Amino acid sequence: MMKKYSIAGKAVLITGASSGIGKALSECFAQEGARLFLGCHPSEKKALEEWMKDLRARFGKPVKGFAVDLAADGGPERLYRMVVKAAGKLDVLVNNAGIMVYGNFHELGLERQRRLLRVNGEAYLTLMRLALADMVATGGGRVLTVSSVSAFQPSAHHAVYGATKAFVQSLSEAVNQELRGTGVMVCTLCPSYTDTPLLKAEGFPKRLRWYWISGLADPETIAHKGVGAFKRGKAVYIPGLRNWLIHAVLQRIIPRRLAGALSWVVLRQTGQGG
């Protein structure tokens, strides 16, 4: 049985820590006695700047925060090199930071959805091979890729961002296998729908179908469950047994094609015809 991997005294990144699941990780990660490093967009700073305050008045424990653009050129460069400088060596990082559009593909804003994939994939991408390299040179360390059931299936009405989570779904999982003997980590949290700002940005409805069936999961509880999951070492953790029959086993049994069609329906907002 694999260790328990020891977060206490571990300097920690979390991308996207000013609200949502990336806040709820961040009181997990402090509530483990993690040094923390937290990263948000710069119209968030404030938002950060608070929450930091908070934290340290809670787990007496110092907080740093870093306002840096994802999406900007070399914005995921700059953050991962403020960070090391601060923290000396980076032990864990949280790709957390993300941003959703919804909508048909054909009508939503080019721009919209080319910032999409620089925040969802690029940024992903370029964080996660800057921190493994030193990762691997040290012998230690892990990466947590906050993906999406949005990665084992089409979905519709917002593609892009199901596409930039299964990019970063395959993308976790097959470095992982790379990492072999190595002392390092890639482990994904493959959370359902949840109550977060992402699904309270402008055009995104106020209720899909599909929560019917998932229902709308709180940030904290997630946060919680993928944690535990982080330091069992689960490579991929899809929480609640509903959500791993639906998407770890069903998507293997249907057809490719009927599950883009049910995505189409069950991911549309309620009360909305076709």
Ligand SMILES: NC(=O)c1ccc[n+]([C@@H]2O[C@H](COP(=O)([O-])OP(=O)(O)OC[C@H]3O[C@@H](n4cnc5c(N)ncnc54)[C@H](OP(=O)(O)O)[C@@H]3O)[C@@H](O)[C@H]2O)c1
Contents of the next structure:
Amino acid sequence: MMKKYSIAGKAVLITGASSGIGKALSECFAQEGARLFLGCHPSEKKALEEWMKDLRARFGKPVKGFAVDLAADGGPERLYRMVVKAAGKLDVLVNNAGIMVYGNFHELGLERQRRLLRVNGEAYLTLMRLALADMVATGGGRVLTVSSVSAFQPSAHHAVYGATKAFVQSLSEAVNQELRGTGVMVCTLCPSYTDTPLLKAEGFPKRLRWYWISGLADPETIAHKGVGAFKRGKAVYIPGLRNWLIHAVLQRIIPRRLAGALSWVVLRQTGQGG
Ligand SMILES: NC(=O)c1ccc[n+]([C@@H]2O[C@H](COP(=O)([O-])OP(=O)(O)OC[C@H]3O[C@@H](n4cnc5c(N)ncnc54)[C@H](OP(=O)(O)O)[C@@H]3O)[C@@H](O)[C@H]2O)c1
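Having seen the form predicted on its own, can you show the form predicted together with this ligand?
Every chain and every other molecule in the complex is listed next, the one we just looked at coming first.
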């Protein structure tokens, strides 16, 4: 059996750490004794500072924050440079920051969808490329890609979001294979719907039919299970047996066209409002 990866004392960068899954992940990594370097959008600087104070008080470890817009030109490069300067060397990159855009592709604003691509796709690629080059050169390190079950089938009504998750999932799995023998790994965490501000983004429905099947996970449970799988070196981890059966097994058996049609039905808004 593979030895569990030890997080104690490791320099860990988590993007999007001011709320939701990223915030919950930062608590789990702090519990494991990591030295934390937390990223947030500049508009969330105050919230992150409050959260860092709390983490320092409870875990007694240094925590540093970096407010950088990952959608801005050169944003991911700037964040990486700042973190490496502060940390000396980065051991773990958690690519987590993400946004959601809900609605029909042909009706949603192009600039909103391009922004989503920059944050959920391009920023992941850039940070992972920069971190892996340094990790391979020093012979150790890990990347945790926060992907989604949306990576495994078409996601009607949030098509670009699903497409970015399919992109980072495929990228992470392929790169993980290329890294054989280097001492470096890329792991992915693929949650189903989780109760965070992401699902309260402008235009996102209050309820989806899919919630009747999937429910809504809480971010703390996802983070706790995700860090456990990361330490065990799981390349693809889908929290929850039901989610695993649906997205890793069923989606491989049924015709792709049916998977797309089902997503159109179950990811539609139910009732009024939202
Ligand atoms: N919630 C779900 O159902 C679900 C399911 C599967 C996967 N995920 C994935 O989990 C990850 C975390 O999402 P979450 O659900 O925890 O949502 P969340 O609470 O909204 O967290 C996303 C974080 O990313 C930050 N962020 C967004 N745009 C940014 C930018 N341009 N530059 C820097 N930071 C930026 C957000 O900052 P602001 O608050 O300022 O926007 C926020 O802190 C995402 O990759 C998401 O796709 C979520």
